[in-house]
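Only one chain comes next, encoded as structure tokens, the form predicted alone.
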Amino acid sequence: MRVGVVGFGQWGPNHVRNFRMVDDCDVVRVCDTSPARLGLARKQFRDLDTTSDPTAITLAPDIDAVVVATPVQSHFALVRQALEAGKDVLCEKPLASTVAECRTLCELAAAKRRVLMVGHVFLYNPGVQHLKIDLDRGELGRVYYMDATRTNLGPVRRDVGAIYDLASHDISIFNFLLGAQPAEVSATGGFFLQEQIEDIGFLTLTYPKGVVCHVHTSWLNPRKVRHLTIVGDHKMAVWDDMDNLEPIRYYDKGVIADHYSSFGEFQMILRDGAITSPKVKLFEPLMHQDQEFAGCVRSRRTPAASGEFGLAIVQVLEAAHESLKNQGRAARVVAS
């Protein structure tokens, strides 16, 4: 499988790094507007060709597959070109700017029978896929809420909002952990950097089943934090990303409400048990993101981050914008 890489940015080095290292797959040409990362490119991988016009990846004969490496605004235009020159496509999230431009593509991959994968890489994170495993089993009960938290300082982006660039790994995970897409949206934040781009975010999804789920974003917090908390009537379970060593931990906890034969009796009685830290066999998520979308341009199969998918994410983070825009007044998630 011959792969081209549109942006040798952040992520574009190691998507070539990972293909070159999936069986009978090779990355033979890059493209990026920077001649100064061309020539990075150049030192790092000297057998590359390197190109600063997209079209020579997104048209070109000698390429089967397209890796989407660029800011959002220009997805639509690139994947758009790629699906339609018959090219099997990964573009990192979000999929598009808006739903409208992710439906267009969804449909011209299924119509053109392309794979259209969508770079959200939590779904191959061996913390989320544990938990995943374990929910799907009953193991937490019934799931009443769950709490996000996903800070740092900086990196401070000028194209999309924490919302966009951050909260999205969060909506992801909910949505991949329950099975479903939120009904409605909150969201505030606060515009301290630049104008119409927001550096923090507080975001509060319903799901069906009444899961609520929070996520709290920002650019501008001094720790660098990437925790996920969820509560379920049996147990509970705390997943950090940051640790390496116990990244899971389980709390057999609750609250109890006991038999009572009066108000007067009435009383909850809190349940403390042991907390228990799985073994979490540690991998690169984005290596097992890559070889997934090679495995499914092979075999022709969806993969589980599809394009669709990332329509889900961004019919949210559209709802999202809009109640920002009205004050955190709750705005449906219309899905398709």
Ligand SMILES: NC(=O)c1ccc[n+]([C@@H]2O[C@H](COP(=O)([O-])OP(=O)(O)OC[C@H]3O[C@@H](n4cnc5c(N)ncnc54)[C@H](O)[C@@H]3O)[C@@H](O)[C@H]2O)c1
The other form holds:
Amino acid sequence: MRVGVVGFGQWGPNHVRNFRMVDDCDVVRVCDTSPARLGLARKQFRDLDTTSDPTAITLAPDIDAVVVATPVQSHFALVRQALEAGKDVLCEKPLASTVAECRTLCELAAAKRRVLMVGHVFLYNPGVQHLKIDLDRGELGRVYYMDATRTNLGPVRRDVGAIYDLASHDISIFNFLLGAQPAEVSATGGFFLQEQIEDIGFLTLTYPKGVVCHVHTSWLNPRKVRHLTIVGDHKMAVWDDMDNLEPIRYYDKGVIADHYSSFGEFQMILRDGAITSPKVKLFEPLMHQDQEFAGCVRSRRTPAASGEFGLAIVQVLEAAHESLKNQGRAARVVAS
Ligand SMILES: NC(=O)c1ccc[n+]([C@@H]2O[C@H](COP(=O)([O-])OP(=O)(O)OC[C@H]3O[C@@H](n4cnc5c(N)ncnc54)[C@H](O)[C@@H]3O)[C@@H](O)[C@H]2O)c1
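What would the structure be for the form predicted together with the ligand, given that what you showed me was the form predicted alone?
Below is the entire complex, every chain and molecule, led by the chain shown above.
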């Protein structure tokens, strides 16, 4: 599989490094509109062909698959061009700026019978995959709510705000773990460093079966935190993506409502049991994601992080922005 990577900024080099290690894959060419970034690409990967013209990848006959790792506003045009030229495409998250653009790309990929995958890398994170298996097995019982924190100082983006950039990860995790799309989202935030680009976001999402999910996201925070708490009626879980030793802890804790007297009164009995940490075999999520893309291209499978999965995330992001404009008034997430 001959791969071309468009965008060699912060993230693109990671794709080049990983695809060079994927079986039967070769990174043939890298494109960036910045001469400085191309100079760096040649220094880092001496045998790599470089270009400042994206069509030398999206339309090139010697390229089978295209990775798009440029800022969000450029995704639609680049992905469309590559799909129209018959390439399989892995596009970084979010798939595009609007739901309408995402829909066009999904329809085009289907019409051309091409693989369209979105870089929702947390679907390939060992901790998230472990939680998914245990949730599907019913280990936590009925899920009441999930609460995520994703904060750090920087990197501050100039093209999209913290909700599109960072909360997109947590929404992808919620959707994946619950196997569902929220019906409603309410979002508040704060604009401190730039006009119309939020630095912080607080999102509350309402999922089917009454599950409530919340995320606090920020690039203007002193601490790097990547936390997810899941509260079920049987057990509770905390996943800390920064903890390499014990990333997941299960708390055998809960509350049982019990009959208190014969007059129909209840008492809440607290159950406070063991805390256990399962063995989670760590691996680089991006490597697994890129391997999965190559596997899907070879076998013509649809990846978990498909174009449709990416479209669903942008539906939530669009609704979140509508809510943000309306001071947190809940906005409906329009399903495709
Ligand atoms: N999955 C993750 O964890 C993760 C992490 C970081 C970034 N990303 C995503 O990767 C994408 C890129 O992010 P980044 O942090 O690398 O951004 P960046 O700004 O550091 O780099 C983008 C690069 O693309 C180049 N570029 C812009 N327009 C171009 C065009 N039309 N053709 C060719 N090159 C062009 C720029 O010169 C720049 O070097 C974004 O979609 C972002 O959301 C994902």
